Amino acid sequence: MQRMDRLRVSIAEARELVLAQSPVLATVMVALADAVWCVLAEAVVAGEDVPPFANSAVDGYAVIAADLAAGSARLPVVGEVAAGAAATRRLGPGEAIRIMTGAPMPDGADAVVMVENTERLEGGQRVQINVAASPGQAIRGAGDDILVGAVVFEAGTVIRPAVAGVLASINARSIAVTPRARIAVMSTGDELVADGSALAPGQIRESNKTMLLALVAEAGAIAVDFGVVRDDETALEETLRRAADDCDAIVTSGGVSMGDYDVVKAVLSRIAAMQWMEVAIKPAKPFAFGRLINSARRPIPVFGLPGNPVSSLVSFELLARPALLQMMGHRESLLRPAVRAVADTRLRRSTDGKIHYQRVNGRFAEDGRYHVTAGGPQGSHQLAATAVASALAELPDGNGVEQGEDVTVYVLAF
């Protein structure tokens, strides 16, 4: 098999190519319980006020503020209202009603005095109030949080847990979202052992697939394990086609380097429209991307990541993860958070025409800035040294960053 032409690109060009061919998934309607971590495909308009009625912000006594103009008063307690109940009578001048947090305000009352500013008298039949009150005090008005007809969330909002709580509060039971993508993950190679059995000469333990499944899940997608596929063209083609029919994208690991022949390259070049790239970064120079037409005639993005584990991780972070987020409707922050950090140790590199992504450990210091130190050995095969790194330091071509200088880092974990 002849060596394939490879496209030499910058990381920005590679990402642009990938994003241009990873379209947003079609909108679906889902129950609120299934919508968490999805992205809103449409704006949400409130169909109800929140809260739906005026209610007390504290435990205390509902009163008429004018009755406390003198700064204190002793009033008869003519009723009690608990949360979930309603007052059975209107509050008259010179009276008080015991009220709990969240309980609806009785008609006639225009203020609430918190219980800490009162004294219970005569077994609760009367109350001594020791402070003045002003109209509206400690009252949550109807619609104080959300007014009916208001746009609560715009399209593109991620449905985080608190967002789901707000949607529940306005009775939004069915939500239009961009769904979580189903992502097929597989590793390839006869040398990989995934079942815990003893290693034969030349074999190694599978690690990339395990790592990539977790990275896909962390990105909010649904990771689907398609296992380790042996170096057999028929088996690999069958697995890829099955993945394309079942999932929204495919992530493979291994078989995208410059070797003259590899099963992954042979099969994907035959059944998919692939672009084989050399990205001007280190690690993760080899990268492949294309689309495989499934049986429903839908083009399924295929991300061919390198086999070295650190290269596979960096390639996923910089190229695959942004595309998966875009497919799931994310409109901003497709990359990890970028921070201008302080290098507490020198970050060395050599001049080679590439951007280097060094694994570093970071922390916020007393000066309020993010500080990083070198994260140990930087070989593309040394996953153990990378596993606990909290950020990727972006080092432009040159000699690196000296101690005390600024450096841009992409934070993997705070």
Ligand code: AMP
Contents of the next structure:
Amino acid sequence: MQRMDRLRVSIAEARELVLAQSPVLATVMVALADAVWCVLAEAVVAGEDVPPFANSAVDGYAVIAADLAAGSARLPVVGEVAAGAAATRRLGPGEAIRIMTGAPMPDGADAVVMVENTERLEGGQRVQINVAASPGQAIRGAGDDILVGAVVFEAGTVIRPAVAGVLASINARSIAVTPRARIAVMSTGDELVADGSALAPGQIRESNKTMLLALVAEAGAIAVDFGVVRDDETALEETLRRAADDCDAIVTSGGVSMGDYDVVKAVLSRIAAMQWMEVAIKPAKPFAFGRLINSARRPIPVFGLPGNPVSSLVSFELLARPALLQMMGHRESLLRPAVRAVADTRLRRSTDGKIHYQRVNGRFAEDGRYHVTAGGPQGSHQLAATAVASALAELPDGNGVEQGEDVTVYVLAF
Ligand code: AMP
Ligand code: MG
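Let me have the form predicted together with the ligand next, following on from the form predicted on its own.
So here's everything in the complex, that chain up top.
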């Protein structure tokens, strides 16, 4: 098989290339309940005031503040209004109306005195109020959270749970969002066993697909399992084409490195417009990205991740995940949060022209800063230590970071 011409790129160049060809998915309208964690595709304008009417912030008595100018008063209770009801009469001077939290303010009243500052008299016929009041006290005005006509959220806002709550409060029932992407995940390799059967000589357990499906789901996309594909050109082409017709992007693991017999390279080079890369990072040097035109003539991004499990993870984190987030409408935070951390142990490396991403364990210490220590074994096949690491430390070319020095880390899990 011919040796592929590989593009030598920095991680920044590789990411730029990937992001430039991973367009935002087309906007869809979804019911509010299905919109949570999606990104707003359009700004939302309030169609209603929130709250819709002036109401009481406390349980107490609606009064006219001027009636309490003396600091106390004994007033007849001329009515009662609960949340969901409306006052049946106007409050006149020298009168009080019993009112509950959220109940509409009776006409004529300009303040509410909380029940804790009152004494119920004569079975509720009258009330003794022992404080003064100022106009507007304990009243929540109409629209004082959201005014009708106001832009409540800009396009690009992530619909976190409280955002969904606000959308419900303005009766936004159908929301224009960028949908969750459907992501096909497949692993490749004749050595992989995924069905629990005994390992024949040379075989290993499949693990990347399990991890990648979970990473895709964690990113908020819909992970679709396309299984383990044998190193067989026909089978691989068939699976890739099926995935391209069913999904918005494809993530493969294996077969993108310099190995001699790589069916993945042969098939993807033939059926998709691929860029084979050597990214100047360690781990995860080999990486492929391209677009496969599906039967609807739509270009489907393909992320060819390396097979070594740690490389697969790092490649996903640094290159695939940002692109999937962008496809789903995210504009910021495409990378995991970057923290300027303190290295509590030396993070050793040697000069090789690459950026190294070492797995480290981190925590916030009493000084308020994030402190990291070297993770376990750093081999690209040693997923066990990486699996429980909390961050990827970014070590520029050189000898690493001395104990006590600062280092930038990308936090995978706080
Ligand atoms: P490859 O990138 O296909 O040359 O594979 C590189 C290394 O990763 C080899 O040791 C493979 O056996 C291993 N590998 C490839 N795919 C997987 C997978 N899905 N799960 C676990 N290990 C894998
Ligand atoms: Mg392979």
